[in-house]
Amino acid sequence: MTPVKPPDNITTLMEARLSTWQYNLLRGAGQLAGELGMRVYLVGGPVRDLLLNRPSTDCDLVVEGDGLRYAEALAARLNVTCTAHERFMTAVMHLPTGGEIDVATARREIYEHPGSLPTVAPVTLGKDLWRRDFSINAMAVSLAEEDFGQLYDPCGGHGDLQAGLVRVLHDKSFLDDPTRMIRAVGFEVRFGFSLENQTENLLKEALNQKALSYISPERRRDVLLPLLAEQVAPTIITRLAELGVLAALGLGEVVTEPMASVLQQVPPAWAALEGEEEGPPQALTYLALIAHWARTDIAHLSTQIQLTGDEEQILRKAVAIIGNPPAVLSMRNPKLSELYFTLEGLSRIGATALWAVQDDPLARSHIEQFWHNLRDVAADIDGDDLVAAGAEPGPQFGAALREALRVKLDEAPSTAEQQLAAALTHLAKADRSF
């Protein structure tokens, strides 16, 4: 959406687009500052959403003065904890809501070398600018009371707002931070804007220096997989392939048009399989899909990105299973036993995975059958059954009580006393076969 010029003061702007307890919470803390002798900003995002008129429940607030100490000042005027990260000049603060208050002291960002952790040094709101990531993160509003909502711009961040750019603000912010190549393509593809061209180029350049491999798996994950949480998922992993970031990442070489197709099927998917909430599970699923189609080993991935071990063996089962389909799920009318022993102990991600490949109406209603219908039936008889029935416990009784389960799903309806008797009969069998 192209945004409409702002005033150099967008206080009207402000009081139109901010609840009224976002309004007072600014106010209330342009006037705190004051108290202590300081000034504070909003800054970044909540002023870039402001301007595009997007939502936004961000609050990030930079001082010109002892940020920490402000931090305390409004947290005890809030009346909510604070978390202060004093290396970095920062604070957090915790709202009942949910919400978080973000506090930087203005600072300076000195980087060791490339991908290191930065060391900071206070300076002007000016300076604090210009050491950002992009021009339109690089924007603040005064929140003194003197002239509340007055709009710094220094970096020329509301031209490329209505420019629809996504530019960097020096040759080096791709090596001082390679995250921002990911970055950037979320603002990219999230906005509808573009890659300036001097700024494309600086990422191809830092690809070619291979910048990602400065910064650890972690940091990776947290950047990427919040991207692939949200519904223009399919657009931003085909981008992050364009440019290179993908095969960087270990995640392929490219991103084809049949492949785009099944991407745009996961959220589909994911709500066919009662996949309401969005976040690292659907994440998970797109990693699935592109693991499988560019060959990459789990393990190898994981140091990557990093997972968690459940996250790995989740991914394993997904890939395996999207790499080699059941026949079952091409038959007409397979017995529900052939289709629960066949997708039994399925994870969501899986199963939407799954879904997403197929192309046939017949092979997606037999899924959701399973993921509806059938996953969590279990048989009405139990070990404890077996035994009282005079069976001895051994290894026979777990294949037993799923010849149970099968005629509790082939044979319906059928009750307690005839799945037991399959089950007897079963390791009758077992027990002459020795």
Given for the second form:
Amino acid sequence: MTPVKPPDNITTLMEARLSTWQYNLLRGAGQLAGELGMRVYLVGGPVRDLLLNRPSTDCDLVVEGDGLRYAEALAARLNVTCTAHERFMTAVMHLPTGGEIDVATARREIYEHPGSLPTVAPVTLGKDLWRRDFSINAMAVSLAEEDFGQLYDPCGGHGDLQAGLVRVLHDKSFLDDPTRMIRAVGFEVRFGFSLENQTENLLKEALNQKALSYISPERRRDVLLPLLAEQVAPTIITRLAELGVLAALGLGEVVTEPMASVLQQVPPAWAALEGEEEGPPQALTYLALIAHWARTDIAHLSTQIQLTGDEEQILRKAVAIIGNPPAVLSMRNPKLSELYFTLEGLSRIGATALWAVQDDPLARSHIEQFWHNLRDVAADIDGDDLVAAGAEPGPQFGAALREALRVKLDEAPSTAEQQLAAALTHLAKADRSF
Ligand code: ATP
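Return the form predicted in complex with adenosine-5'-triphosphate (ATP) of this protein as a structure block, the form predicted alone having already been given.
In what comes next, the whole complex appears, and the chain from above leads the way.
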């Protein structure tokens, strides 16, 4: 492909593709820097997305000068709060719309050893761009009044965007920061790009050197889980496997065609089994599936990618049920109580993973019925009703109340009195002295 010369100035593009609000914000940000004797640039992801004509919610600014002082001034002008991270010379502003503006001092990063957190020192924009992950993320646009819209592309990012390539900027890039191996796959898949040849060789070399084992579980989690939340997560997982990154994370050697088609079922599973917004993310459904296939030890995985105790429990149960799907799922007309008591306590992760591995529509409809109609059902009586009816509180109460619930589920419509009668009969059988 003939390389296309990058445009010098992309003001027209910015006018066309940004909202008036965003555009004015950038103009104002540039003016403010001028007033403070500094220069500010839009940098990285938002520039890439502008050139790709993709929507971008990020606003990443880089400042030649004292970025923290600039961030404070910008926050004051916008009347928003600003959190500074002095060690990294960065600050983040929280907009009332829920968006964020990230401001960083143009800086270089020195890695003491592979995978360590870098120490940073201020530099010019050019040097700042060269320390970035990939050429497509190493472009900046000036926001200064005198050359607003001027594109800075020292690393050939525009050409790589045109060619659809993800390219690292130097040979030690993946060793300096092995999370870039995972990020690279994210960009490749999200944009339908390919790893540039040498970049792919370097990635494999870094894998051979076990580079991913140098990074902290927290960083592994921070880079992996957002990728598994994307629409294209199934393809990302397949590609991570193909390159050997998944294996390096302890999540299996291969994703076969049938596995890949199960992974494709996760988004429809989430749509079919809607639940509360809060709660463990969809990423965990993918983890449950791949951990099941790879027979990953969940306790080990948990330490590898810093799962919380709750997440670990959820994964453990999900893996157990998909490994041993209950027989009730293949029954034509199971009793509702059977469905309920078999799937009781199933998390959304477990339910979606189980749904995804079932290719029988009947099994899926049972899971949906449990999820939508059964899981929150409770008997119409409680322990107090049993006591009021003369029963002696004791360990049999739990089973008696489940009997009441069984009646409610299987003998609908049932009254509270009928459920109470069933519970009392159960107690009477269990304890002849009653
Ligand atoms: P996304 O659309 O996923 O947000 P992004 O490129 O904006 O993509 P961020 O994680 O927000 O991704 O990073 C912002 C910028 O910081 C990147 O564009 C890149 O220039 C730089 N960057 C991020 N992570 C790294 C890294 N691990 N190593 C070097 N540079 C990085």
